Each structure stands twice: as structure tokens, then as C-alpha cells.
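The chain that follows stands alone, in the form predicted alone, written as C-alpha cells.
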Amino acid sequence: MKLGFIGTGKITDAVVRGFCTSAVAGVEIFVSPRNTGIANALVEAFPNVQKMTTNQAVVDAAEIVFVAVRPPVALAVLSELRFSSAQQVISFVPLLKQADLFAAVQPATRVGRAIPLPSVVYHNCPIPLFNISPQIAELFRYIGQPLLVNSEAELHAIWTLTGLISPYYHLLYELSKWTISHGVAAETAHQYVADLFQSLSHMAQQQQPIDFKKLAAHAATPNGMNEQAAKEITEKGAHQVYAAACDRLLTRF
């Protein structure tokens, strides 16, 4: 299987490393030369990765082409490339809609969108997929957990949530900083905060069906610490701040 990557930024770096450290077999990977540092590092790390001289060379070599360039330049980059009808094209570009992508890569007709995040490097990442073939869905299973969505509107709503990664880490930072201020060693505080929220997410993943309100209610014993904190944070509107931020992010689509 020959995979090509147009754009060599953080996401391409993570996806390529994810594939190259997974159990997938017989994969050749071709990356564009745009980010020389990342491209060279991938070539040095993995014998099945080649850095091509141009984006067109990537397209010519690949059966499956992944587009991972910045939204403002995506259509301009694609307009300079010639695709074939036999190729599949998968876009990682947030604001590049399906219709525009489809028009830009003709005569290729097997065209879809996906949302891998940097955590694919650890093979632990939900990967929403829209208009994706079973072959591509199975390929993504090597680096994460494919999640098929029914419409582009659903995809955009889910993509909006990826804008909360930085705020999430800021929250963990503030909680860890508070813990340190109360005498806990920094290394211990950081480790506990990271592990605590990972374990809570893991617990939610085990529920069938997942019910966040039920989990919250179960943790909030009468007169307990969780009940007290949940009431205070809710009354101050902290949760609504996140929803409002998502509303504004969604308008960018």
C-alpha cells in the first residue's frame, strides 16, 4: 500500500509515526518536502518513508493521498496538482468542505475527510471519518479508533471540539499548579492530574451507553466534595463558557 502526504506538519508527523510503529504491513510512505526538518526526521527514523522533491511527486507515487496543509492555502495547493481516477484522497484540513475538496481533486472520486489528532502517534485517538471507504477505515484502525459520522454537519460539530485541546491542557495546568501550591511535589502533582483525568475518561468509555450525567450524579454523594464543587462551578457558569466558545468556533466552518 502506497500512502502519500501533502503537507508535512504536526499531524502528518504523528500519523506517519503512528503507522510506522503499528502492526500494519507492506506500507510505503511518501512525504512532501515542505517542512524539511520533519520530513528528514521521518526518513531517518523509518526505512519505508521517502521524502519526495515536490507535492506532485507525492501524488504520482501514492495510491492513497492524505491532504494535511493549512486551511488558507489548501485549495491553492490542490489546484496545482494532478490526481488520477484510481486514487483515494483523504483530507485532514478542518475548513475544507467536501464539495470543494471533491472539485479540487478531480478526476479522483473516492474522496473523504478525517480528523486524526497528534495522539495517533500512541495509537490512542478517536478518528472521526466522513465519506470514507472500508479500506481507509480499516487502515486508521492501526493508529486509533475510527468513528464513522453520518454527515458533514456532524463532522464539523465534532471537529469544533478539537479546538478545546489547548483549554483542556490549560485546565490541567491550573489544577496541577494549585496542587503544587499546597505542598505537593511538582512531578507528583503533574502525574496525578494527568492520570486522574485519563482514568475518569477511561471509566466513561466502558459505559454502554455512555451517560456523562449519570456518571456525574454517581460521583456526587450527598454533602460530599464532588457535590460541593459541581454546584459551585455550575452556578458560576463555567460549563457555559465552553459551550459558548464552541458556538463561535463552529461558525468558522
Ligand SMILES: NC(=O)c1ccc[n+]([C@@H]2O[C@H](COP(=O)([O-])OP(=O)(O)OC[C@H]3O[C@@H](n4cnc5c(N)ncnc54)[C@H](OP(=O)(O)O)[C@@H]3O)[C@@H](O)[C@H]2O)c1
Given for the second form:
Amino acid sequence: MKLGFIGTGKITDAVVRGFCTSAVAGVEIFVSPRNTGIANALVEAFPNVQKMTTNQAVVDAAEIVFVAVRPPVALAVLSELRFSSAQQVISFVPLLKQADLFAAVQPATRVGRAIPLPSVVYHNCPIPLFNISPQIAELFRYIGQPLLVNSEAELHAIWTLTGLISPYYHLLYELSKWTISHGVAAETAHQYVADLFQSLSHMAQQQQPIDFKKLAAHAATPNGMNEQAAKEITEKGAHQVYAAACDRLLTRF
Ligand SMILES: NC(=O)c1ccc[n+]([C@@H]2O[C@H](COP(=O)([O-])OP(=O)(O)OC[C@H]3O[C@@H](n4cnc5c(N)ncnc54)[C@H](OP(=O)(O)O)[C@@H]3O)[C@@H](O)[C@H]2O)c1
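Other form of same protein, the form predicted together with the named molecule, not the form predicted alone:
The complete assembly is shown below, putting the previous chain first.
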């Protein structure tokens, strides 16, 4: 399978590294020359990666083309390229709507959108997919957990959540800092906070269906620590702050 990447930045770096360290077989990868440093490093690290001299050379070499440039330049970059009807085009660009993407890559018609995150490097990342062929969904399975979504509106709501990565790490940072300030060794505090939240998410993932409210209620023993903290944090409006931030992020789409 021949994979091409237009835009060799952070997410292409992660996706290419994810594929090249996965069990996927028979994959050839063609990356565009920008960013030169990242493209060169990928070529050096993996024998099946080639840096092409132009974006068009990437498109010409690939059966599946991934679009990974920043939103403001995406349409201009695509408008300079000639695609073929046999190609599949998958965009990682949040603000490039399906209809505009479809129009920009004609005569290619198999066109979809995906949200990989840098954790694809560890082959452990949910990857929401919209309008994607079963072949591509299977390909993404090598670097994460494909999640098919039914509409662009759904995709945008889910994409909104990816704006909470930094706030999430800030929360973990604050909890770690508080733990250290109460005498716990920094290494122990960081490890425990990272592992605690990983373990709570893992527990939720095991439920069928997942019911966060039930998990919260189950943990809140009457008069226990969880009931006390949940009450205080809810009353102070922390959860509404997250919902309001998501509302504002969604308007970007
Ligand atoms: N990072 C993530 O976690 C993530 C997750 C999902 C989706 N996305 C989306 O994926 C896209 C790329 O994100 P990113 O984080 O990888 O951004 P990035 O690190 O800024 O990468 C974008 C790359 O595009 C290159 N570029 C600029 N103009 C180009 C052109 N005309 N032709 C070819 N390449 C060009 C840039 O090269 P120079 O460095 O030389 O300027 C840069 O390396 C964005 O739309 C982003 O929203 C990112």
C-alpha cells in the first residue's frame, strides 16, 4: 500500500512513526518536503519512507493521500495539486469541511476525514473517522482504535473534545503539584496521577455500555471522600466551565 502525506509536521510525524513501528506489512510512505527536518528524520529512521521533492510528487506516488497541513493554507495547497480518480484522500484538517475537500480533490471521489492524535505513536489512540472506506479503517487499526462517526456534525462535536487535551494535562499538573506540596516525592506524585487517571479510564472502557454517571455514583459512598469532593466541585461550577468552553470551541467549526 502506498501512503502519501501532504504536510510533514507533528501529526504526520506521529502517524508515520506509528505505522512504521506497527505490524502493518507492505506499506510504502511518501512525505512532502516540508517540514524538511521532520521529513529527513523520518527518512533516516525508516527504510520505507521517502521524502519527495514536491507535493505533486507525493500525490503521484500514493494510492492513499493524507492531508496534514494547517487549516488556513489547506485549500490553497490542495488547489495546486492534481489527483486521480483511483485515489483515496483523507484529511486531518479540522476546519476543512467534507464538501470543500471533495471539490478540491476532484476527480478523486473516495474522500474522508480522520482525527489521529500524537498518541498514535504508541498505537493507542481513538481515531474518529468520517466517510472512510473499510480498507482505511483497517489500516488505522494498526495505530489505534478506529471509531466510525455517522455525520460531519458528530465529527465536529468529537473534534471539539480534542481541544481539552491541554486543560486535561493542566488538571493533572495541578493535582500532582498539590500532592508534592503535601510531602510526596515528585516522581511518585507524577506517576500516581498519570496511572490513577489511566486506570479510571480503563475501568470505564470495560463497561458495556459505558455509563460515566453510574461510575461516578458507584464511587460516591455516602459520607465518603468522593461524595464530598464531587458535591463541592459540582457546586462551584467546574463542570459547567468545561461545557461552556466546548460550546465556544464548537463554534470554530
Ligand atoms: N497535531 C495534532 O495533534 C493534530 C491532530 C489532528 C489533526 N491535526 C491537524 O493536522 C494538520 C497538521 O497539524 P500539525 O500539528 O502536524 O501541524 P504542523 O506541525 O504545523 O504541520 C504542518 C506542516 O505543514 C507544512 N506546510 C506548510 N505549508 C505547506 C505546503 N504548502 N506544502 C506542504 N507542507 C506545508 C509545514 O511546514 P513548515 O514547518 O516548513 O512550515 C508544517 O510542517 C492541522 O490541520 C491540524 O489541525 C493535528
